[in-house]
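Below, in structure tokens: the form predicted on its own, a single chain.
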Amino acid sequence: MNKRKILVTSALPYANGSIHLGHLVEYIQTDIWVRFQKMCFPKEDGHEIYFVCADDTHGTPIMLSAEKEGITPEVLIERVHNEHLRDFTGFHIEFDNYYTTHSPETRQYSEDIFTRLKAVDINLITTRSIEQFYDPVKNIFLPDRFIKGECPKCGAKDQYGDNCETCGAAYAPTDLKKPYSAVSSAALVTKTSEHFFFKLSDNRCVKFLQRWTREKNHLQPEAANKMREWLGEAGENKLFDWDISRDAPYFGFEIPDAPGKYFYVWLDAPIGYMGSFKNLCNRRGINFDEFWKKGSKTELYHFIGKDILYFHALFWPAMLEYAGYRTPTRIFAHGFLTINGEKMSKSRGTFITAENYLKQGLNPEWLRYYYAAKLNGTMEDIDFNLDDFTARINSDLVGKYVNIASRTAGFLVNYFDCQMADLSCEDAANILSQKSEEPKIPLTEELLGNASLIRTHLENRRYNLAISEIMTLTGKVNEYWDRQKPWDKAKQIDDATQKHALHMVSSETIECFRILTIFLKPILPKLAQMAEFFLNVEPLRWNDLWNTLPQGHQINAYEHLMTRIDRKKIDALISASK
């Protein structure tokens, strides 16, 4: 079998802000992948997989937000990657590198990406004079969101520099109405400057975006579709250059030989990627270029919100394929979070941040699990409903799947000495067949048979699916427990074909329990932890879904494995988000 050798990577959360529940759809999505994959594929068979992440550190934004608390941007990144960090562990989100692109790493390949580009042979980079707005206060230029006026088109005052909110047109900042600066309230006044520019519209990045976008299951159905309307058909040119610098005072990467001229933080956010895996890479010993370099036979998937699709499947795509690196075997875009319906709103306390939802008390793998449960592998947006999820988590996880471990282990712990029968025995199917005509299959070849099913809608990233039929299992398991009726052999223990049938019954149903434990433990990590150490098994990997526990095997004895959500929590968590 060919050693897998995967890089996965989650877009960079911007270091100027809290990770909030809308975050948490991406990271949590990949992480699911991710764990699945080393499941299938371990290390410990020779396959490499890695997952990293970084913050997103440069920009305007950050060095506003550092000089407003009176200290310097480097002070503001290094606190907020420590409560980035922080908050996705305690998620269970587990990075192999979570770094910064405030690094020598990301700065290297930001500049040697630059170079190729604008080399002679092929020349994508150009420079031309354009007006901006300047805060004649702050002696800055403003971005497009510390820009504000009347609207051109239906005068609404104190409209963002880039679409207004009142009639939803888009425009130029330059279109606006008495346009000041959102940051010192001055008028601002206009000034020329030059700029560089990666030569997005050149035909060579035209022609390969059209077939790049096409072909090979790079993007998602939809996501293809939405890169048609942007760039066109064959012969077709709807693209424009891209702008990657900006001027001083800027919190950036100075550009090489341009002295007070930065790189835009869209052009190194997404390279990003590379400096959080290169120092990886010096860290382990990993070869760098085998996974970079163009030609690589390695696996690159990029997990993203649709809102970034613009820069990772047009500018990241060509900006590789023409400084010499290898492009991205596939993207995966995924939509926005509701919360009950509607837009996250501090007011309605639903702007919930991934610090407060711990400290409320409330279990991460609550929401994995609903997260799980609702992602579907589309770009399409999923609602967080509050009642819909207290409702889920108590009847599927703490009802179903953790009832099945509560219930059984009492008869193996009390009566059997915590040790397993041997389901292999020849009157096994007799005894736990689910139905009293023939054929006479166990349950747990029932489970096992849609194993390849689960795995491809794991694989598929359709977690909505996966969940849906893993919890039809495990109603199952539960029907057929109580179909035993386990309690009555149990009082008929002195006869030696009931107890024999008791002590069947009971391991075929905690073996059901391993099984499905395997089933969610991309999903439930830490859940399966403690599950496995009640089952008194080595961590499971998805081949284990074979190996039945043997006759003999000593169980623990069962600790409880998971609380159900109390209304009273959600409330809380409400109350402190307001």
The other form holds:
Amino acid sequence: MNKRKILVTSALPYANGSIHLGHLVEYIQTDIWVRFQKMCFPKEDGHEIYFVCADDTHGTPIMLSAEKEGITPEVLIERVHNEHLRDFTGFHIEFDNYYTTHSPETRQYSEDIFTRLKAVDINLITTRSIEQFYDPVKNIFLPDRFIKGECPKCGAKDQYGDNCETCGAAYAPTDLKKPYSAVSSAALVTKTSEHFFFKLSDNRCVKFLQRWTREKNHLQPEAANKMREWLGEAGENKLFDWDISRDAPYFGFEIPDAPGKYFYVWLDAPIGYMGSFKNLCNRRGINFDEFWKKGSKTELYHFIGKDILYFHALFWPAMLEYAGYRTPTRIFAHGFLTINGEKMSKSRGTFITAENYLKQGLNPEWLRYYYAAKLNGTMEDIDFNLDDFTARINSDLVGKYVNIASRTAGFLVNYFDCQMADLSCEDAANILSQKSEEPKIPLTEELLGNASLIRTHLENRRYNLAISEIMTLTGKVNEYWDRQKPWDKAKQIDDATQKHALHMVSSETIECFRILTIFLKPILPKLAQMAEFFLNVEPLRWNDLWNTLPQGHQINAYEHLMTRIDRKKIDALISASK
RNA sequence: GGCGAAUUAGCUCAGUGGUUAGAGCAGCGGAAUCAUAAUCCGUUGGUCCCCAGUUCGAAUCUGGGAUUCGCUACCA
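Right, the form predicted on its own is done, so what does the form predicted together with the RNA look like?
Okay, now the whole complex, with that chain kicking things off.
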């Protein structure tokens, strides 16, 4: 059998803020996919699947934040790293490595890639003098977001450098009148300095990207279309060279042989995927080159938000290609999160951090399930509707799925010493079939018949359809149970036929619960773990779908697996987020 | 302004080889009582954004428009 070797990444969160529900869409989406792959291709069978991520730690905003707090950037990013990892762990995001871009490994590959791109035979790095706003008090060049001034059109004061809130005019930061620093309030001066550029507009890059972005499903169709817009058609060249350096003082990596020049944070951020993986390789003895060398047969997947498609679908593959590394197998972009149909907002209490969500006592798997129920593999935005959220969890998970175990377990415990019946016995088909007419198909068979469809949906990241299928099946199990009326059979427990039927029906239903648990496990790992304890089985993998619990297998007494959402908790969360 | 996406039941969403448009939740009416009130059966509800076109037939294809959201460009 073919051994799969897969490396998966989520985008690196910036070390300048807390993880919020918007971030979590991506990490939950990725985590579900990785857990699903690991279930299908277990390590014991020789497959290797790794999920790495890291904090994105460099740049002016980090430097300024640290200064504002009176600490060094190193102390700041160390603290934030711990917070981020705590939050991810709280939502059961299971990284193989959660590292930092401020690391020797990331420095090594940043320097390596830069040096290779700069080499005479490649020659994709150039230098150019550019003029930028400079804060003479702080003695730093300022990114656009820290520049304010008067609108060149209507003269409104204190406007940012992209557009005017008063008259709606759009312009460049350099158009602002009386530009000043949002950091020090000092009047800005313009100053010239030399920058390094990655020659993205070079014909080689343009041609390579026009091909790469369209072939082999590297991108989703909508993303590929977007790239077509940015890249232009064959013969056109709409790309600009990419400014990849910043002047000291800057928190980042100094560029080799260029004192006082640093790599722009967006250069080393994606390289952080390599750095994090390298760090994992060193600790676990994994062959890094096998995953990253040109022509590698391993698979590399990046999950990202649609806002950073530009970096991952243009700069990143071009950099890798010409620095002599492999390029990504596929890039999966997702949309943004809205809450009750609107952007997250502090004043409405919908800017909800991961920390707050957990602190208010909400179950992280509620959110995992809800996101999964909405995610569809496209770049469309998904909406977190609080009422729908409550209804769905309570109805689907507690009312339907968990209820199956809850209402069935007692019969096995009370009448059959917790033991499973022989589901393959001679009269099984007759007892278990839902229908009286032929062919008599036990319910478990029907569930298993949908396994490949559910698997395809999960593989394609159409979690919404997977959940829809799973819930249809969950409904069928409850219907089956109701039709069989085991409680009536229990009243005739002295009748051997009735007793046998009760045992068979209860066991069959538990077996259905086991199958549903496998389907849901990538989405609800903790709940699945509790279910595994209840079923008294080893951690379930995908192939266990066909390993029916044997006759005499003993389950444990049922303990409740999940509670309902109390609407008050949601309201408290909203209040706490204001 | 240009380009792209979206618009389906009260809510959240499926649905393109062109038949009488679907699910879950909510609502309404029943049944049941094994289950931490959880379940099951039945049922109400839709000019599939609007207009026009192609067709025997359009939620689905074409054109125009509206609204929302992105990206992009800002002219004279």
